[in-house]
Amino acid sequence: MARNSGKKIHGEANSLARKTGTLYVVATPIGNLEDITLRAVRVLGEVDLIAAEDTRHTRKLLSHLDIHTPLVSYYKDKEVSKADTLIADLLVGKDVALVSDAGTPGISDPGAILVAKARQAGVRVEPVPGPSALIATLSVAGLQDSSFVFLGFLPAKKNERRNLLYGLRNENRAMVFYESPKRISSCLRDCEEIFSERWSLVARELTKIHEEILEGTLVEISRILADKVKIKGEFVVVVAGAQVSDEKPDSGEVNELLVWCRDSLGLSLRDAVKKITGELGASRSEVYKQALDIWGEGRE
């Protein structure tokens, strides 16, 4: 199916009536090439230019679809400068399709800067929806509550990651994030330490030959991955939120959190008390008394 015949896009928006081009944010397959929409195929074949996170990767997809639209690179380290060049093309009437290596651009992939600049310049931005690892995973997670917190990729540095997760200890909604194969094991260990035996679902290589979806407690999933000789593919992790409870935290739990704040987070007594009273809704005076004992300031 030959594409890019030079015919301008038509349909939802009449490009002939516009002085500027349109920026199409196009979702592409996250693995299985059959998961591209008919509209995405049409748009990719009819735009003047495709801005790709990795032109080598996108060229394989275009070759499979017999599409010959010119490609330019648009990757994270050069987002600002590349965005300015693409905006100039859009302002003179060129239609541009933005794609990432897999899934929907702008969702933990390059794209947000270009979209924001296009809107500021008065350029029409049009989504061409399709595959998303986030939505694909949630669709098979079986969550009863449709609300969730999406965290993107967690911080690569261990301390920053643990601080972020600790701050979500009392989050009632399910938490969803991406993780690399290099860090998935250490990340799950952090989750296990902070969230204990919560239910979790981990998905990798979605829509590909070696697709794998693991469900169980954080401890169970950590053990399964620990037995693997080599871990491949990026992960989507879903962790159940904290159970809603009207009970006030007991002194033992407060002591445990105070020790965590001091030893793991390196917080001062004052900052630890502020953090715990804010997150748990506990009495400041009671938490402060316990903190004095733990920091050794309450002993003679």
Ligand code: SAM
Contents of the next structure:
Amino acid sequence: MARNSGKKIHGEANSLARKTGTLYVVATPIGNLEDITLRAVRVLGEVDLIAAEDTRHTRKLLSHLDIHTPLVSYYKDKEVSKADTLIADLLVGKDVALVSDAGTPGISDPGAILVAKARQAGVRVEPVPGPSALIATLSVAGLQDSSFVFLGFLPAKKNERRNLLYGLRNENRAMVFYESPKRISSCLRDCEEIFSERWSLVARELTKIHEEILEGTLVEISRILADKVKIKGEFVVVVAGAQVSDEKPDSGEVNELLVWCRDSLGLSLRDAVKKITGELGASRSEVYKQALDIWGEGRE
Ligand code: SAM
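Beyond the form predicted on its own, can we have the form predicted in complex with the ligand?
Okay, now the whole complex, with that chain kicking things off.
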């Protein structure tokens, strides 16, 4: 097996003893190049091939590290066909490193298809952990409760996004999502409308020169962003979960939910009742009575 540095990869059990190569899933910096790990540098230098989301982007990182491993492109639109070619390389014993433009591959980035196919083909898959915007944000969020819900990117279409957020209004874990500069304002406005005055944290340009961490209510953060002439950068948003309450939902809330289940989710009366009683712990007979009124509305 051709290796750039002539060294063997130690500690990653066995790729020499086995016939197939190893797929290394390598995290790379989300801004500051000093965040690359020692192991990532070694692995990138020693594998036969680096599969990169954008080869031009990764070439800059590699030239900074003085690494000359051959690059092939592995991007979202061609994940299936590119994965097959890479599996063929792995099966003849080549070691491959998978990288994305920034952070950890497979986390809102290409990678899942290749990883699944590699494992199915009996190829060893090893993580080479390191930066991720998600974990970097959580590390400075100060959440007391260690559980959270990661939503990746929210839907770009306003309606779909609002439906998703509305469905999460009783979620009591903190919610975390990625957002682009183009949509951050409208997305925060939707959050504000649905989650009202909840605490939120917005991390912008982490590890870069213009790193900024905003904390406050959704209204306050929206206001700060609205004051900026132009919104630039990459964002991670954390929104506090709902307060757990023992109070039963009032009939106005149940009514509103039933209408939403019918009109936005297209649920049948039966499924809507099941959903609401399951999620809110409301009395089934009460919800059912209200549902009959609502579903009856449109009838002659
Ligand atoms: N796989 C990457 C990871 O592990 O962080 C995430 C890739 S995803 C395509 C890119 C999104 O991550 C951006 O739109 C932004 O929401 C977030 N992101 C990436 N780098 C960031 C940074 N330096 N500061 C804040 N958010 C960042």
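All values derive from a computational prediction rather than experimental measurement. The term rigid core refers to the maximal set of C-alpha atoms that superpose within 1.5 Å between the two forms. Residue numbers count along the first chain shown, from 1.
For a quick test of reading the superposition: does Val273 move by 2 Å or more at the CA between the two forms, rigid core aligned?
Val273 C-alpha, core-superposed: shift of 2 Å or more.
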